[in-house]
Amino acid sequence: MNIENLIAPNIREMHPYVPGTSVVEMAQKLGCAPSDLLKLDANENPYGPPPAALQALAAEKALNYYPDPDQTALRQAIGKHIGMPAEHIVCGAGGDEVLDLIARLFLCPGDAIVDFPPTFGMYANAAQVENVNYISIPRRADFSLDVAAAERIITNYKSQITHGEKFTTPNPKLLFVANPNNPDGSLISEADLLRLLALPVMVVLDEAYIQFSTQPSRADWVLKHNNLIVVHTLSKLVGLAGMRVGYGVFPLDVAKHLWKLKQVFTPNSAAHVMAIGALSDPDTLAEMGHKIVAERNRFCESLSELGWLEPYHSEASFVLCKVTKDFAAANGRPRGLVVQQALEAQGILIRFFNRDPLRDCVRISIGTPTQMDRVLAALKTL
């Protein structure tokens, strides 16, 4: 039997999402200990979870029981942290599960996701998994959104429905916006967000890195815009990437249906107690955020000394840099790949992009000052 023929065609043909490199796998490749590697390719928190999170896990005695399926204590802790009623919050195993649930809740055959690449790859991945159309509206050279194009595409489809015409475009239903955007760290303006919210689609605002920006979260906008969902993660500032905790802030009319789809016992019990513990210490979280932002700014200033690596302005916990130099030993390799491989040889893991318009770019997560000094020293050897 040809098992391939039994696989859903959309899944068989899709390209998998490629996450950051495994430290263990890379250590084996380079012949070193995992502790010798500097992992700056997945935007994790270099300081780890707050002590309160570790203490809460150590004190937990009920890990032999399933977690609370209603997530009551966790949603209350999150609600207190962001100033939102707990009934608007639904948690999942990382922000990725929340995004997946949103796609499953809204999308049917013939529908479409509207996206603004280059951005987080999970939005395009959701379109493939749900076997729906993907409407790509490329960002401008400065990574700002082409809101006018989104307005034309969406209003054109709705106009066809009104006039009973034959559809020439798929039905745009979900519109994803990362704010700050990944991989460049840019922000959407309030005016642009309001224009998108005026459209007859559900807007999903992914604020994974909002705590590192100068812009406040728009989570409270959910109370006055019934077509807005705001997604947060505890992987970045809170330092719980390994525990997988994320949540969405939803209009109540959306949340009540989302509970029907959600796996009953995610996040797991350990993630529950660590998240509640971490959120009980907002001062430590704020201090970590200030440290990462300060180091991001210092690192960007230091890059100017190189003369060949130009950072884009970032409001996140990473920096996207354009490589402006051709290397003599490149042998046809993209500039970004040359830099990525040179740093990898020195035990430093960063991200490069082998596609336009990011082909000559690398993305570097922000670590501690000592870690970033190691990166700068390695870059100078190039």
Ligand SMILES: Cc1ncc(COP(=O)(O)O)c(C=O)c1O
Contents of the next structure:
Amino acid sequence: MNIENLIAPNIREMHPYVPGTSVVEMAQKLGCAPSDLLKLDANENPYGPPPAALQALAAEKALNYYPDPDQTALRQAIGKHIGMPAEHIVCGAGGDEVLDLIARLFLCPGDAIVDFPPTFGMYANAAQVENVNYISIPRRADFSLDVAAAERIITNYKSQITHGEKFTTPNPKLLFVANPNNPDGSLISEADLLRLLALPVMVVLDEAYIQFSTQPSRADWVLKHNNLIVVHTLSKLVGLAGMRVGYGVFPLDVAKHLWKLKQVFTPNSAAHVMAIGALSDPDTLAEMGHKIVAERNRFCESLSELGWLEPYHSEASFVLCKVTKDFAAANGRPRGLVVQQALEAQGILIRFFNRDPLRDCVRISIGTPTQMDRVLAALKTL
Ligand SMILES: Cc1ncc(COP(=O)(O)O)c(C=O)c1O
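Given the form predicted on its own above, I would also like to look at the protein as it appears in the form predicted together with the named molecule.
Everything in the complex follows now, all chains and molecules, and the chain you saw is the first one.
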């Protein structure tokens, strides 16, 4: 029997999402210990979990029981942290699970996901997994959003959909915007966000990196816009990427349906207690945020010494940099790949995206000052 033919065609045809590098594999490839590697390819927090999170995990004795399916204590801790009523919050195993749940909740055959590439790859991925249409509205060269194009395209599709029609016209339903955007760290203005919210779609505002930016979170806008969902993660500022905790802030009419769909026991119990522990110490979180922002700014300034790696303005915990020179030994490789591979040979992992318009770029997560000095020293050898 040909098993391949049994696989759902949309999954058979899809390209897998490529996350950051596996440290174990890379250490084997380079013949070094995993601890010798500097991992700056997935925007993780270089300072690790706050001590209060580690203490909470050490004190947890009830791991033989399932986690609280209502996430009561966790949602209350998050609600207090962001100043929102807990009933608007639903947590999952990372922001990724929350994004996946949103796609599953809204999308039917014939529907469409809209996003603004280059952006976080999970949105396009969700369109393939759900077997729905994907409408991409490219960002401008400076990564700003073409809101007028979104208005035009969405209104045009909606006007073509006739009552009772079966799937001939894509029906835009979910619009994803990362703010700050990954991979460049740019922001959407309040005016543009309001224009998107005026469209007849559900807007999913992914604020994974908002604490590193000069903008406030729009989580409380959910109270006045019933077509807005705000997604947050504890993987970035809170330093719990390995624990997998994220959440959405939902209008109540959305949250009540999401609960029916969600696996009952995510996040796991260890993640629950560590998240609650971490959020009990907002001062430590704020201090980590300040250190990462200060280091981002110092790193960007230091790059001017090189003269060939130009950072885009970033409001996140990473910097997208444009490689402006050709390397003699490039052998046809894109400039970004040349730099990524050269740093990899020195045990430093950064991100290269093999797609337009990012082939001349690398994305570097911000580490500690010592780590970023190692990056700068390595770059100077190229
Ligand atoms: C923009 C954006 N959203 C969401 C996520 C998901 O994070 P997690 O699943 O670790 O919560 C990431 C992770 O890199 C991201 O960059």
